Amino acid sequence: MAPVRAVIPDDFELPVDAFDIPLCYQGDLSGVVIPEGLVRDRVRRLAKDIHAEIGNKPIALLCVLKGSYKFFTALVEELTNARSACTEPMTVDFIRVKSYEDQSSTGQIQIMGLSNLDELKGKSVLVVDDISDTGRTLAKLLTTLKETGVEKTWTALLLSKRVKRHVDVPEDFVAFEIPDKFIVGYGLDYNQKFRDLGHICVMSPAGIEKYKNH
């Protein structure tokens, strides 16, 4: 049976004033969509779903920086607990991905972090990313890993946004399905701000305007 997604309705937002929000972000957010405690509980279940699928085999976790760093840290912790009886190791690696998308683009991506992608050749890899929306960058990353010689890939996503995909990508393990809103927090940024925010929140129009040129 496929893992069950936690679906956030289009009109669901909790009042910002009901949560502990850093003073520096006062007025920048219109609502809390997913409180931090709910994220951690959901990641715990996601780790169990991942372990049930992958089982007792060696697995390499690949963190796509920067946005997924908090999700990745929590997932590694929960997977370590879920795999406590495993006799095969779990390894971790970190990359940054830059995509070049314009009218003349050849659709290339630049992968930074791994000294050599050949390190993943022949391995089973769980790609851990923060959010799926257009699907372009994740699709290209998965293609690159396949061309490198990775034996098997899965994806673990913190968020899957309900928007039309330009490219269909496998979303094997998804913590939350969310509406098409301007989301920040729990590692997701807006011009490098809000990564430290514990809750997943919706930006306010004032906040978007405030940071758009930063």
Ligand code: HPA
Contents of the next structure:
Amino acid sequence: MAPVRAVIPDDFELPVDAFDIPLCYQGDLSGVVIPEGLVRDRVRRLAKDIHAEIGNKPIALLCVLKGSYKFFTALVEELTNARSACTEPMTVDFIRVKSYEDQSSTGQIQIMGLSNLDELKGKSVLVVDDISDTGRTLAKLLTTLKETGVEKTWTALLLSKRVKRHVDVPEDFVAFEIPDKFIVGYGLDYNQKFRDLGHICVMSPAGIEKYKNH
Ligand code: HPA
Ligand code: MG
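In place of the form predicted alone, output the structure of the form predicted in complex with the named molecule.
Let us now look at the entire complex, which starts with that chain.
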């Protein structure tokens, strides 16, 4: 049976003032969609689901920076607990993926950070990413890994947005399915801000204006 996703309904938002929000971000947010504590609870179960599926194999966890840095850390911690009886080790690697899209929307992704992708050759790799919406970036990353000679890939996503997919990409382990809203926090940014915010939030019009790139 496929692992169960936690589905956040379209209208679900908690009042920002019911949470502890850093002073610098006050006024920039209009609702809390997923509190940090709920993320942690969900990641614990996700790690158990991942372990149940993958079992006692050597596995390489690949963190797709920057957005998944918090999710990755939490997942590694919970997977370490879930794998306490494993005899095969888990390794960690980090890449940065930048996507460029021209006007005719032929996406190009640039993979940076891992000095040698060949290090992953022949390995079973769990790709850990923050969010899937169009699916383009993740699809290209998976293709690149396959071309590199990675033996098997799975994907673990913090968030999967309810939007039409441009490409079909496997979403093996998803923590939350969320509505089609622009969200920030728990690693996700708006022009590089809000990655440090613990809760996953919707921005206010004032916040969008304040941090707009002019
Ligand atoms: N927020 C931040 N980054 C993103 C999002 C989002 O909603 N969707 C894709 N990248
Ligand atoms: Mg971003």
